Every structure is written in C-alpha cells, then in structure tokens.
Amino acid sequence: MCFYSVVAAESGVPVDDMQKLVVIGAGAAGSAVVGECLRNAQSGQLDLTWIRGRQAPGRGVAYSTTAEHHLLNVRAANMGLFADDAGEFIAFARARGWPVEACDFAPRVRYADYLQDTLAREIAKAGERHVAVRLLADEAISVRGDDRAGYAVVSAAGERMVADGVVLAIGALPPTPLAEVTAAARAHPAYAADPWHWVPPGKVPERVVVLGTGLSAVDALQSAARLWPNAQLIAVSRHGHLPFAHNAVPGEPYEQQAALIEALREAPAVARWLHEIRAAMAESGVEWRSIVDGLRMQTPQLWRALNDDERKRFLRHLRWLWEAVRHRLPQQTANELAHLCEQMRLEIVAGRIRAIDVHANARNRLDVRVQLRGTSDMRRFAADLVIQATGFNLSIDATDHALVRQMVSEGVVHADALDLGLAADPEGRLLSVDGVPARGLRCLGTLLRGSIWECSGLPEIRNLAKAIARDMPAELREVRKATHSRMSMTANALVAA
C-alpha cells in the first residue's frame, strides 16, 4: 500500500515540491531536531508537522518542572541549543536580565523558557522564508509504511498524516513500575511510579522513601526535602551513591586524553579500559573530571567497539559507577544533601528491593523491604510516601507506550538487542527487523542508548539533530522517487489491465 499523497500546505507553495516531515515529541530533542531542520530548509522545499503532545515545545520531562531548585547538570555557557551556537542560552539569559553565569547551573525552568522562546523564533522566520510548518497538540498513535512506499502517522485524535520522513524524539519511555511492588501497592496512592509527577499524600508524611540515587532521585529528594521539612527521607539503590559533583569551575583538560582514547579503542574491553582509566586518574596532579569530561565526544564511538558480551559486562559491573561520575551534580545541589544528610533528615541505603505491599497494620501506608548490600540483613521501612526514581525507562519490551508498541508489534522497528532503547544505526537510523536501515525513519534522544549509550544530554542532542538537519533532505528525496515509481508502476498496471 502506498501512503503517499498530496496535502495543502499553509505557505501557498505548490506542496507537490515539498517534502514531508513528522517529528514525534516537545522535549529538548524534538526542539532541538526542528529548529534545525526549520534553520537548513530550503524556500518552499519543506512541509513540518510536529507532533508535540499536550505539553508546550521544549517542555518535556527534563524541563517541565517550574521548580527553581532544579538545576541544569550542564553548564550554561554549554546549553545553546544549536550546534553552531553553543552559547546562545546565556546571550538570552543576560538579554532578560538573569544572574546566569558561564560556569552556573541554570534553574531548568529558565531554560524550558529559553527552548519555548527560541522556538517560537524559528517557526516565525520559517513561515516568512515559505517553509510550512505545523504544531499539532496531539500524541501519535501508530507510524506505518517503509523507505519504498512513505510513511502514514496517525495521532491518538485520528487524523492521519502522510509523509516522506518521521523523527522519533519521543524522551524515555513511561515508567513501569518494579516487579517487586504488589498489584495492592501499585494501586495504593502512597506509590509514584513516575518521579516528575506524583501527588503529595493528604497528610504530611513523616517518612518518604525514594528508590534510586540518581539524578531524578535527586529531583524527588530536593522538592519533597521542601515541602516537609520534619520528614525523614530515605533513598535506596545497589549501590547506595548520589551523583558526584562538579567542581566550582571546569578543570584544565587531561594533557594525555588522545593516548588514552587511543588505548581504549586499541583494546574494547571492559576490564582493560577501567585499568587504563583508572592508571591516568592515578597520575599526580590530574583531575579525574576531565579524564571523564575528555571522554564524552568518544563515548558512542567507544560503545560501538564493544562487542554484546562486553556490554553486558559494563552493565553488570560498571554501569552505576559510570552514570555517577558522568552525571554529576551542580556544586549547590550536592551541598543541600550533603546538608540533609548531616541534619539526619537523609539517609542513602545500599541495597536491593525485596518487596514493596501495603502494610499490614497501618493500611494508609507501605511496607517497604530492603536487603543490605552484601549481606543477609533485612531492613523493613513504613513508608507515607514511595516514589520510583530509578531513571529512564528505556524497556521496549515491558513498555506499554502506545506508538513505539505498535511500531514494534508491526515490525517497523524493532528493541535493541540488549533491551537498551531502539536498534539503530549510529546515525539514528532506525532497523527494520532484517537490521537495514530505513531511509527517512530517524531517532535521538534516550532511545538511542543501546546504539550510542551518550544520547540524552543536549550536546549530544543537538549534534545528531544537525546531521539529521544536514542528511534529510537527501534520504526525503529518495523516499518520495520510490514512491513516485511505485505509483507509477500501479498506475501503469491499471492501465494495462
């Protein structure tokens, strides 16, 4: 079936000349995607629909908080949200009159404003330039079609779009809840599957557990630290360790970081690449955050070199280490729950969830069981509150996420082969089940994790979404010269027949 055909385009250029573009998602990665794609469009030559949610653009997950306590882990001098322009957010900070400094961690809430307003800009210059562009407050419900007949996207309100191309830019996926929470827990309102949306208990809760030590951990901890000033909070994982954090000012580069990626790629694997890691972080006077820092644009070609087995490895042994010393925290952020934890208001607990049900003689609360890291022990916690922030869900078996179910159910993608997000090419090329590349279907953002594993922090963003800008018009072409042949070829058996 063909899924080609001709819509009306608002710009009054002839739409037969453009070509079609869907991008799925309002975060930073679809904003991100869609002013470059708005910036490198040729006069008349592109027809945008952007398919954004309920939310407003910019505003996803990360950055839909309006809490000023939650920070940008990265730096503002480094939060511009175009390749080219790295820079750009703290012209617009200081143009508005706020205290953002280079080396600052900018409230998030400003930089969701900062993403909105840039938007805004893009689209404006876009329609003066005739490049029609749509934003569609729906979800997308199901992507149809391959490479040779176009694609069909159909939104949760049942209109249906056609297009040469379609961009995933979705965030992680819903969080699920842990298998070890009971149906009776999971339906009880003292459980917050998902960290940024959770309703605070009718009465003020006197102790408030949250599971993970990561950055959305951190989230949870800070707002509920806020609101309940007598609560004792209580933050459970593996391994039992907060983010680390970032020094006041970025450290001077590793003189020997090109020897040492050198060695890493000469040998993937996991075991030599921590004792090389761990050798240059030995030598006197170096700063292991730019040994970690000088990684960060080597890390997807890094993850590529490892074979299956190795990856598995990383994730078995290293994973926790990695994510907390690569995803550090605002110097600020680490202070206030070093703070709570000298108060003993905080206290961070290494160790598995055995069990998490309703508690038996206080049914208002839950039962929350704990197995101490390294031992037999069991500590039970009665818990008012229980909020799961135990990071990204990237689960595409588990998830019951509308699309990207559909879209893998159908075979128009298929799961990472260790469960990481979507199979892709390390350009964001999504595989079709016999694992080609399709044209015209890309990814990025958290998804691309098993492809890339560095995928969801906005320099990483914004540098696929330039080459994604860069790379389809010419992928959009050849899709719409395939389906013009199949028409033609249909067209021309009708009239033989």
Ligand SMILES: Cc1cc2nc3c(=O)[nH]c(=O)nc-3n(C[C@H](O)[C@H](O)[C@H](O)COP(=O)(O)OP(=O)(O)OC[C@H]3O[C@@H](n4cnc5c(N)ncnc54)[C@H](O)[C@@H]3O)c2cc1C
Second form
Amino acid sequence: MCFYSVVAAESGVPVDDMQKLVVIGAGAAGSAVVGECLRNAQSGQLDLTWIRGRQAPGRGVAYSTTAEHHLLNVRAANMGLFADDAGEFIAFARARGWPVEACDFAPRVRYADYLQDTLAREIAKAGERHVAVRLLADEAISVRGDDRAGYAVVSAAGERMVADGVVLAIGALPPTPLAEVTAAARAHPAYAADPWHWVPPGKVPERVVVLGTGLSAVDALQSAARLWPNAQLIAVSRHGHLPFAHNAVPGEPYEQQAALIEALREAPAVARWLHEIRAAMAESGVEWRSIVDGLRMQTPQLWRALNDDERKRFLRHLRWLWEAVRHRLPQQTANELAHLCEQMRLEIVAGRIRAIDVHANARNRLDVRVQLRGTSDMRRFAADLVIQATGFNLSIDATDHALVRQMVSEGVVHADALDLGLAADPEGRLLSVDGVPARGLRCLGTLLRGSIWECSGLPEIRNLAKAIARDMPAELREVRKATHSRMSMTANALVAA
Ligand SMILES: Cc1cc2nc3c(=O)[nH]c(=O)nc-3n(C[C@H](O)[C@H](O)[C@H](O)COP(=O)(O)OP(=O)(O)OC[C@H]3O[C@@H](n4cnc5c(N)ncnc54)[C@H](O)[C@@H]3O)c2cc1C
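Given the form predicted on its own above, produce the structure of the same protein in the form predicted in complex with the ligand.
Full assembly next; the chain just shown is listed first.
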C-alpha cells in the first residue's frame, strides 16, 4: 500500500516545534501505539518515525501467517485495535461480508488485513491534520541517550535519527535453539528453531516432531497435518498438555470476582492463590473459564504483588497450567487436534527433551531423545523434521537481538530480576539500572512479561498503547526541557571558559 512507503505529510510547522517520536517494531503492538499516537496528536505537533522492520505493518509474528486455518484465539468482538473501540474488527469484517460472528475466532490472516487497513486510514487522516509520519523499512540497531536531543536511534542501513522519545514494540526475541540440541543438529536442515518460519523438507516426512504444545506448536501441527496427511506427528512438552478449548459462547461472569481478586491481593503467595481459586470454583459452581477470564485484566497488579521467590514458584509449578487455561484454543482447532489423536496421526508426549542429534544411521534424520514424565524411561524418535515451538524467547541475557544487546550492554535498559524481559514500570517505562523510570522511553508487548506478566494479547496491548499515547506529549515536553537546560548549561560553561 502506498501509505506504507511515503512521508504522510509535510506539516509546514517548524520541525523544532514538533515533538519527535520513534516507534520501533510494526507488529500489533507497534500498530496500536502508532495508531493511538496519531489519533491523539494535535495538528502539527508530532513528527513520528515508525521503524517497521522488513514486514508489512501489522503482521508481526502472530498475523503474518497466510494459512486460513490459523485462527485468532480471542473472539472477533474483542479484537479491535483501539481501546475505545474493541468491536471495530467485527464491524470491519461485516462491512466486507466476511462470515465472522462476534463470538467467532477469525482467521489471523484476515485480522492482519484489518490491521493494515486501519493503519493506512490513520496515517492518511494524520496527514490531513499535518501530523508527520515516516515509515522506515529497516531495523533499529541502537538507541542511546543524546545530549542534544532525548535519544539517538540508528538503523541497520546507517540512518541516524534524533527523537524526544522512543517506544520499543519489538515483540519477543528471536528464538534460540534449545541447549539439548547438538551443534550438528542445529545446523541440520531438518531442525527448525523458529516455529513461525520453517521450510518444508524436500522429501515428504514420515515423522515430524514438534517441541512444545502451546499455541505456536498447535499452528505447526495444523500445518504439518495438512501438508503431509500420512506423516506421524509427535508433540512433546513437560506436561504433555495442549491448551484448553474455549466454549462456543463465553460464560456468565463470576459474581464474586472482585472479592476473589481482593483475597488474592491480600495473600500474595501462589499456593494460597491456587487454594482461593479452586475454592471459588468449587463453591460457586461457576464455569472455570469465567473465573480465569475475570483475572485477566488484574494480572499485572497480581503479578507485581508477588515477590521474586513466589514468582519463581509460579514459573516452576503453575506456569504451564496458567498458559493452558489462559491462552485457549478455538473449539474448531481443539476438535481438529482431537481428531488427529483419534486417528493416531498425532501423539502428545509428556517428557523432557534430553538430546537432539543427527541420527547415527540415517544422516538425513534427527534423533530425538525424550525422558518420559515422572520416570527414567527414555523414548527415541527418528524425525524428518523437528520444529521448536517452546514459546516466546524472552531471555535478555542470552539474546543476540542487535538492538537489545546494544541497549543492555550500554546500560540504557536491563533485564528484570528473573530475566523474563526488560525491567519496566506498569506503564511500560523502562527502568535504569538504579530502578528509575526513563522519561520518554517506553516498551509494550511480550518483553514486559517479567514486569507485568500479561502484555502479549491484543486487549492488554491496546490498553497500554492508549496510556502511552496519552502520557507521551507531557513526557516528551519534559525531555525537551531537560535537553535545553543541559545545552544552555554547556553553552554557559563554554562562554565562561
Ligand atoms: C501463534 C500465536 C497466535 C496468537 N494469537 C493471538 C490472538 O488470537 N489474539 C491475541 O490477542 N493475541 C494473539 N497472540 C499474541 C500476539 O503475540 C499478540 O497479539 C501480538 O501480535 C504481539 O504483537 P507485538 O507487536 O508485540 O509482537 P510481534 O508480532 O512479534 O511484532 C514485533 C515486530 O517488531 C519487529 N522488530 C523486532 N526488532 C526490531 C528492530 N530492531 N527494528 C525494527 N523492527 C523490529 C519484528 O520483526 C516484528 O515484526 C498470538 C501469538 C502467537 C504466537
């Protein structure tokens, strides 16, 4: 689309009077924050550069699939990009005559069309109001503080930009192969470390092993089942549990939800929480999904109430369960997987991956060794394709993401205490090493997991995007003021010298 390659507006306002903002990343989070900032901007007051990477805006990891069978896992009625219009996507779908009802889980490829169309519209409207928007089809490789502006941003192609503020919307970090995979297996064409970009092998596989049983693993299983109807599919995870399914229609809200949340807040310990939630389920007889869904918007506050030991306990014992109940599958998808299991085409294995190496006797295959859960028994699978779908990579310490590496090594940002992402306050302000929230430097999306746990679904992303767009003008003014006073102090010092 033409909007995505041009400067949307020449404002005529002296550029120095405009607030300069750089948004990095153009998945759903980047789209939400850019959209909100454009909608919020006063005429001629914002000069926004959107460093969008190489993909078309809006697609990102979840919505770049072209497969119609990859469905949203949030109902269409709640997938509007903007916080004040959660129903916008369903209206968009209806206007195009797509067969999508409010309770349905639409194909993600359609959702990407909606995001792209919405952004194009917002950019065009911003142009009419003399708000400057520039899209850069490149990657940011460094962000650092700048004495003469708030921040300096450099792109891979060498373009240098200065800005009063920067928003990181870069999603999760690129996947890295599991430690149990040998160097030879990593380099083997049958090993796909990235579940979102894998190349089908030249020869039809007899057996495909998927590492993981979460949403990305389900995507991979669905695609493999369609591509190779005769292949045996194996999915391995520690608990061997696929995500639970949504009901056809959402259940009634739990009447005592507020009291339950209060009880959880008062006793921030995961064992206690499990007890309270189980008791609420047993006493009320209410459908468990209603209680889980009712916790969703309070998750950041609850997560922040836990100390690090309790957070670790949650990660060790409850994370898998929370992921399975919270990130549920559309019934259609769950039925498809159940059918594959009944036909013995899919086997779910509970166990730990112990080693993946090139097969000793069949060099074009991989040898996958799994220690079965709760036993010392091992199973071995000779696989023609192994797809690693073990969830988002968030380890800041281990990443080779160029921008994150640079920002961490120069102390601009740092990992949270459990290395689940970047240290930030609940509004996504990135923290300096001494814990002070940076002015004009925000993050939203999955990298906030350690700070607020829940910021990867669209409903949370759009709320934070709205808050960022609301707060940014005042924050950028402060950055500008601080920069000016720093510069005049330097000038005075020079004159005095
Ligand atoms: C299989 C799957 C299904 C999902 N389904 C749903 C769903 O139905 N509903 C829902 O609400 N959520 C869903 N999610 C969650 C999903 O992650 C979020 O909805 C949302 O897409 C996250 O967007 P994001 O922009 O934060 O991250 P991403 O989609 O990862 O986008 C980040 C973008 O930033 C780019 N980038 C990274 N570094 C740089 C750089 N240095 N310079 C420039 N660009 C950079 C990346 O290339 C990428 O394009 C799903 C997730 C998965 C994995």
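All of these numbers come straight from a predicted model, not from anything done at the bench. Take the two forms, find the largest set of C-alpha atoms that superpose within 1.5 Å, and that set is the rigid core. Positions refer to the first chain, counted from 1.
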property: Large Cα move at residue 285 between the two forms, threshold 2 Å, rigid core; result: yes
